[in-house]
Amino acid sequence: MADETRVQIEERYEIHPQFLFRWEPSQEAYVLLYPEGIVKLNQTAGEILRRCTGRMSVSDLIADLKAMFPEADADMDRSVRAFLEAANAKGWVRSKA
């Protein structure tokens, strides 16, 4: 299937140490800070990355988000995995062994 991601549900992700992830009151959003700039995250991206501590599996992360947002669409699993794949490709997160 063409839209499957390479992110496996048992993997654990953490924010790459090059980035500083935090809530920025002036932006009213989570941000990723790095030496060359800043990435302002939307609410969904912020909630996903907030859980990327290296302790939760992708499966646990999705279950946590589903509990927080029960009205979310049925495609949450695929959407979260696709976001993590994109964030990994951008170097924002890395899989923790």
Given for the second form:
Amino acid sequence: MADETRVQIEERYEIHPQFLFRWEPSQEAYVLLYPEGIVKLNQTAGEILRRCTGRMSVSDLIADLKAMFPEADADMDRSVRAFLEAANAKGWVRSKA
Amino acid sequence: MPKDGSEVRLDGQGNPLWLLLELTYRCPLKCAWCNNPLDFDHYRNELTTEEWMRVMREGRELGALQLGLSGGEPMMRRDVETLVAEASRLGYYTNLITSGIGLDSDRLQALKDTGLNQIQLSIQSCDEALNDELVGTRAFEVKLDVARRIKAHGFPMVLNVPVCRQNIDQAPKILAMAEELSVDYLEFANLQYYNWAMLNREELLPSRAQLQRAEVDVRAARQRLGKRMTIYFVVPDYYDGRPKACMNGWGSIHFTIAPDGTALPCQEARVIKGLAFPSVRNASLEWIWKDSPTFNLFRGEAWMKEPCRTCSDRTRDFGGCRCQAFMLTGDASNPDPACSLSPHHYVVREAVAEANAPGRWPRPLVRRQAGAITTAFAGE
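Please show me the structure of the same protein in the form predicted together with the partner chain, now that we have looked at it in the form predicted on its own.
Up next: the whole complex, starting with the chain shown before.
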């Protein structure tokens, strides 16, 4: 698998309107709800998706996360973009035109 | 393919995630595979709106996230919109599971306004004559119309096709119909053989060759449609040799409430005779879930017999379905006979062989209808 993703840093992602994304206190986690399905997200995934509001570019999103997790590894750019590509492939998010 | 690696496997951490409300057993359709009890017409005392409200509140307090409104036909109740409004307020993701009958434009709009999240619509064929023959009433045109209006209202839609011998060969045409309707999720629901489906099993069970052809069609459609439509197709356990991880385990994440308030670990659980199922009319959901003997009966592994007890798959399939074990072997703690390792697996093999025997005498289908059969002599 190549390192490059198709996610471009100037793109702005939003949660696909078919999914409901929210904090669920009983799980102490962000969850994605869809027809008869539930995905519980780990902390990083939840923090990325929380920023997929359609207003923030991928580069701003990464900068924001770096400020929140200053000790995170240097590879954050790549891993965030890889996650967004996976989330896009699953239909959770879409790039806002 | 990109990797995800970010999903966390979700269990309820001991709490229910799914609350299924069977609001009523009343239904305008007469499907020969209905999963409602054979004596459905004996249940007349449906919970009131207030009682369902309390059930939803208590379920949410236990951590349930998904709410299913089902039946029978849930739209037979005039209070669905009221219940959806309360469910939305409580923070559920609400799923309406419907035949489409009774879902007129006013009610659809009211459901949209009260926050319903998605609609699962059943359809039995891509062909009016076959569809209406299978459900025993004129329904096909109504369903198509409802499907279009569901999309026009902007709901995500699951089209649920109960798969049987009579309709499975239409898979390519059904796929095309679903595509034309802009369905988001198409579910080929292989029948689960309980209650009415069990009564008609020999006539409904598709052949292995039919299933294999349908699988090929589904695979091709998945390639063609990609993200546009998600297609579910699970090989029925009768042919798989592996038991289904039924309900993710007894009393694990699923909580079903029958129209009369009976609390069940799964919709079919009443087929197991001799169990006392608690009622929400005289107990809290918390007590039922955590403390009632019936919900605890098949939790964990202590109840398991060999070969389940030492099987490496036991944490994945939980020994299969308790209801099926009871129905086909007479003991709910036996391994599910759908499993090829079960000493009773021959029962399933025989059922498959009988349904596919050359020269078999085809029997009529018994449609779900009050008075069609009597359960008086069947230990009901």
